[in-house]
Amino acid sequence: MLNLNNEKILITGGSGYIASWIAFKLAEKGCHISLTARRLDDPRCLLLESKVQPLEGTVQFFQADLLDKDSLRKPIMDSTLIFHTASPFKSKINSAYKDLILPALEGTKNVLNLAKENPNLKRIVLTSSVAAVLGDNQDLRNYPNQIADESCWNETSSEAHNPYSYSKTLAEKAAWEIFKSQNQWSMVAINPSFVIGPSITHHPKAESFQVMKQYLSGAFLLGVPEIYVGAVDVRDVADAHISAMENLSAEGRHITSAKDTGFKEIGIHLKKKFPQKVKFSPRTVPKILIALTGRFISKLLTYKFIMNNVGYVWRTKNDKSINSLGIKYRDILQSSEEMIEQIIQKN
């Protein structure tokens, strides 16, 4: 076991939903951990630093950006452990290249390929995505017993189909290319599920809080998309990469996933719960229906990805995770209770 708190740690991306949670353990821990951010006015930033202000851990935050190496330069090579968490998740683009693959891919090449320079780097974990090992739903049927394993990979998405699972893909690859081409620092990568569960920062961006907020919205008000899902606990997901950065003996990547569910599921256990804040029936809507209204809520919900997912089950073993990094998973519907809470509170 590797003890963090000797080590110099980094959080890219530090002020996203998972480093954020990450970066909390961690001082929990007693770690002194740097983290990165476009913005250090971010109230995200403000907001972390006098959530750890009474832990016995400290964070200090470093403007950065992924696209400019040299702003990345210091931190990376001040630092003994890296986390690389920052990848944008987000359904309102412009152009999918410059939105989310190119920071993605290009970000995660410029942090590994520092981290090459740095002689004193021992470990990398990185936040990839269940995204990398699964496009469709529908490709389960050609998985081997058709659900999804960390030996699948995405081969199904591209710029046009599915471009955030594209640039999580990319960048994976990217970064175990990288990996392989040095021997001085070992790589374990997460793949998270859907991720949903209460802010530490009680400042939502993240695109989940943006999917969950339907639900008070009044989206599902006339019923819900046939659209199943891996869902799982953000708690659990930074509890995976501080276990993975422990572990030395754990490897390779870890689909962190605690359940195999949908959005009818959690929207009957949330209106139970919030019944006069829920908006939702659990009524289905033909999946024609959403196919041809889809774009016009978002342009990532084209007639490809509805006719490629809607109906079709989600299946992933989150065996390893279990096994290899010590995750006990957490009741999913209850963190999706926590998060619709927090959301009410918030508004």
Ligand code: NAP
Second form
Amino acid sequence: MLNLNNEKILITGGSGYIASWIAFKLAEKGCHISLTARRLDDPRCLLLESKVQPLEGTVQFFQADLLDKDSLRKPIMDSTLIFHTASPFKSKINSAYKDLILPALEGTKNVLNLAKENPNLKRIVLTSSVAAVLGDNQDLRNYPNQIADESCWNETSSEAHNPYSYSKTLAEKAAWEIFKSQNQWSMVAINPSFVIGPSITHHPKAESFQVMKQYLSGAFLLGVPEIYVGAVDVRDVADAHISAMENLSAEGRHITSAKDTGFKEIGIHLKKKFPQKVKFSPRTVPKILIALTGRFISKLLTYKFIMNNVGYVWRTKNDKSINSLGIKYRDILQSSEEMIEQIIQKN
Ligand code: NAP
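Having looked at the form predicted on its own, could you now put up the form predicted in complex with this ligand?
To see the whole picture, the full complex is given below, headed by that same chain.
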């Protein structure tokens, strides 16, 4: 076991939903953490600083952009351990290449190539995604036993189809290539499914919140698309990152997913808990209707995405994360409840 208190820890993407939980949990353990953020006056960074204030550990932000290698140099050179979480996850995009693929791929290359120049670096935990494991749900038909595990790679996404998933696949592949090109530091990947649960900074900008806000906005008022996903609590994802860093026997990829679920199951639970606030009907919206209208909701909800995903189950293994990282998964329905409660209170 690595004693993290003796290490110089860097987290990239420190303004992020997952990163801020990793930082908070590390600060609770007494660690002193450096974080990169694009803007030091970002309210999420200021809120994290105030949340960490009473704890034993500390956080310090450095301004850096993934595409500006020089801005990353000092924080990376000064660290012995890196959690590389920064990568764009958003559905409102102008260009798949510029907004998703370029920063994910070049950002990962920049961070890991600089890590190769740091003689003191010991270990990297990379935030990948199940999106790098599975593209469309229908792809499961060709997976061994129709279930995705850590040996599987997303082979169907592209710049035109599921570009976010493509960006995560390219970035993780590039990371393993750079890892293999050196023998100084070790690397572990965490591959979370859809991450839910409360934000530590109460300032949610993350895509997870944009998705969950649909239960309040009326998007599911007349019915819900038959979309199945894996889901996991953000605090379990943070624990998985920390355990992967501490536990030197952990290696390779780790699907981090509590439950195979769907928008309907979560909606039924939320409607029961918040009957006045949640606008949801458990009726299934016909696939063809979503296929024809999806594009008007988001550029990513293309006809092909709907045809290849709606109505197809989602199945991923999570036993490696349980056995090798010791994760005891929370109930994701409870997580969804805490998240919606936070959104309601904020508005
Ligand atoms: P988030 O809150 O949006 O965090 C993403 C972070 O990446 C933000 O801090 C963002 O900074 C940073 N970033 C994006 N582009 C950047 C750039 N060019 N330069 C520097 N920083 C940049 O979302 P999240 O959910 O915490 O995501 C964190 C990681 O988890 C990502 O790698 C994502 O792919 C992965 N992941 C998320 C989920 C999920 O369901 N949420 C599931 C699987 C994997 P700004 O805020 O300044 O843009």
